[in-house]
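Presented below, as structure tokens, is a lone chain in the form predicted alone.
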Amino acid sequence: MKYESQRVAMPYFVAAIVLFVAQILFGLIMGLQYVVGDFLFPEIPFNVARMVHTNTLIVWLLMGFMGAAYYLIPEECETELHSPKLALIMFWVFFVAAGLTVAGYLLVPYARLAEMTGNAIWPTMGREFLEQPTITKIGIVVVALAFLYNLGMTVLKGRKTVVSLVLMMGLIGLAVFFLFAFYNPTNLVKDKFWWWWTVHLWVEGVWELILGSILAFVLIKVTGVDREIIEKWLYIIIAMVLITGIIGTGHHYYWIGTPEYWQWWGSIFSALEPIPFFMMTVFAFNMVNKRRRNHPNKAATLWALGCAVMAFLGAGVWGFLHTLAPVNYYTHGTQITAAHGHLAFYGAYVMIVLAIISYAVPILRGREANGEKAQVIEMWSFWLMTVSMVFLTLFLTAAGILQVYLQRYSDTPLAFMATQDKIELFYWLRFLAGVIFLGGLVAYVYSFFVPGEKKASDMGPVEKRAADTDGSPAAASA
């Protein structure tokens, strides 16, 4: 660790992981209850259940986020943080605030916990993955700002790099397009039309120019190569990313009341969207092909690697499965856009968070990396999550084309749950899947408690300045 102020990261990737594992474990209760509708019922309605799942899925990203900010930027810009203390204390009142609201869902009828956060004052609750009272979400506009303020600081009096200020253009964009989840419109059609501001514009807009600066930070620090080289990729892969995915907005505006033109806009510039995500993995395979040393923390690089290739293939391919207007005509809201959004969000953000974790925690702790056996068990639990979810978004994506064709596309169309009883075995495999999942997150969890890690202070000359390097010409030559 380079700078003792890198070390507030600390308490951010904690929370992540234990609001990754809520989140999880409350997927598996609303697993369980597609087949078995009464399970938990009436204490955790499925309602509820999906409310935690989602809403817990977004902040520990976000929790994830801010960690690698903090310990990325310091790193990268030179300098110690501006504001520590400022940083602990928004990490308390984002991580008291997340539980507070994730108390209220469980322990409040919806409709009551919006009389007494005062949503009839200024309306903003009831609507998918923006569910929060309107007090939380003032909250979050203030953790928000406070965080900018700090990192903004930070990088205006150190050096000034392509990561960073990449990484500061999503963060500042989050923070802007999370703005239009106070405006909430009684017309249906325009409340969807600015919902996606919000919900598309973070997770196919600007949370992906935080996944490429995360990536490319990493590539840099387990590989070596000249930074220069990634900053070049990094530059035409954002550009890629802002083209297609802003105007590929309009992939979600086909059937919702707005003009017919959407319907082309939307399909040609979301047929371009794996583009960028291709490219990822391209970038991310030539930079390890072209390392100019093998990092010791092995387990880090596959998560890396990982990333880019599951980014791909969720976000680029399987969203490229039902994204153009004659297909999503049938598709859209089935199992096959759940199984779109579980991989994608595995694999382009799930995963860069893990990635991050992965190398910055051994050296938050005074080592380099986790010890082999501790990688070992870490690459497993890397391979239990993935394939899992590999296995998950099939058995999804299979339920959706059966649903599709029982009940859209066949001359003697079926109901809703008529359909759903034809495709029970799915949900069942899915379920199976998901406790696999688990399984290999508690095997990530683990792996940090195993011992044997080698300590910073053990290590060699040599091994010490690989630590140090930054991938920079002057750093390689050193």
Given for the second form:
Amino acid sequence: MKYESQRVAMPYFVAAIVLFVAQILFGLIMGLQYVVGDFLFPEIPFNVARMVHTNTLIVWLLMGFMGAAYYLIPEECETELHSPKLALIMFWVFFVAAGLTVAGYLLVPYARLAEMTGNAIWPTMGREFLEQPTITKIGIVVVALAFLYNLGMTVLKGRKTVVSLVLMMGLIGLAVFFLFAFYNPTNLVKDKFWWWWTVHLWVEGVWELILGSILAFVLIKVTGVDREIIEKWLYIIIAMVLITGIIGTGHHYYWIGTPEYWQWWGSIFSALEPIPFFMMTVFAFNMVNKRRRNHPNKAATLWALGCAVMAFLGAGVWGFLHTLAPVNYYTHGTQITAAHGHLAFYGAYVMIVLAIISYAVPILRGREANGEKAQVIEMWSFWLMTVSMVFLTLFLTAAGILQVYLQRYSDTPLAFMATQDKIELFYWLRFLAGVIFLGGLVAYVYSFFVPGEKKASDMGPVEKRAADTDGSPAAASA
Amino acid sequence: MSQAFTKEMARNIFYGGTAFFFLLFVALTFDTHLELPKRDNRQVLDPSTELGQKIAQGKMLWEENNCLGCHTLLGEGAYYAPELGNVYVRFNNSKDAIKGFIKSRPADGVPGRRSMPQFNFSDEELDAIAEFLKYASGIDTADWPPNVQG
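Since the structure above is the form predicted alone, I would like to see how the form predicted in complex with its partner chain looks, so please show that one next.
Zooming out: every chain and molecule, the one shown earlier first.
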């Protein structure tokens, strides 16, 4: 750790992992409710479990992004964070607000929560992923502003790098596009249209800037490749992200009452959306192949490579699978969507947060990398979670294809629930994959408690020589 | 990548491409809002009418009970329970059938099966929800869903 203030990243990372565990437990509850319909009914109905599952996901990814930013910005800018104290205060504000919101979901009926938090004054609740009470949403804005101020001041006084610039653009975009969550007209078409300005422009827009910059940072650190090369890749990747992804929003505007020309705009541009993900994969493998050092943290390298591959598969390939309008006509709002959502979020965002945690946490704990045993367990967790998520996605895809055929494509379409009964087998298999994922997560958490560290004397000569490389040409040639 | 392609060129593609396509997106958004009156069934939403107020109340109830946490509406939401954008049509254009279904849900669920919770809505609230779903079914969704099953 080069700067003392990077330490504030730690509570963010810990909270991210705690919420990750909660997210998976509620995912398993839902997975079981798909096949045992009355499981925990009426105490935790499906919609409540789902809110907890998706909202904890969003919050822990945001926690991860914030932790990543607090770790990465001082190092990139070569200066201490503007105010570590503000960062810690905002951590507690965010964590307590998230905890209270989840408690609200679980302890009182949602309608009662809406009443208690004065939703009628400014109704924003009850829309997918934006279920938080309006007051929580305002809290998120306050936290985001303080966060951006803190980082912004740091960037302004320090060295400006492409990595920090791209990260800042992504984070500012995240805050700006969240503001559309406050617009909720009675007109359902307008409501849905602008809802996507938050949801799509987050996950297929500005979040990918955050993803790209964190990936670039980790690759600079673990490969020691010249920063110039990595920054060029970063620019061209994020260029392709936004060139395809902004108009790609159109793939959500096919069937919600918006003009039909969106079927053309959406199909063409979102068919190109896999390109930046493919480039990301080529980039990550190229950089690792051209590495100028063998960083002792093999687990972090594995997460970085895995992130690029799985993001391409989940967001790129599984997105393309159902993005063309004539295909989407049949698949819209089925288990195909769920399959894509799971692999895309896991590959792109879960894995990048786990990559930066894997890289930064050992350093924050005073060692360059974890010991051999801890890394082996972490790599086991990588494979368990990744492979089980691939299978979970395949089972949901199978369920989705059958659902589309039985309910929408055949000459004698079945009703929704009749279809669900017929595809139950695949829901059981999905649940099984979820259980194995939880096993991987347990191994992941356990890996933090395995004692032992890799000492400098265990490193080979190449590693030693490059141990302080920060990717700049001067440092690499020194 | 080759040396002829510099970082500055990549940066310019990023800024230029982003600015161009964002502006194009804004233009398409503007055009969409000009087209919407023909498609979005807004004539029933007039807040000065009783119907308009009822639909607004229905949408609020829809949101405050997190219906989207199980159902889809125009294909968006959760995939645990049936699509409701066309439920009015599926229930033979009957508001009473919608109200009857919501009312009839057992409070303790159905053993082993998925079941909608009992929300204990008043008759007035049920009517508002039914009017909201009727309004949704009147939106021009380019012939989606493929059939009445949703």
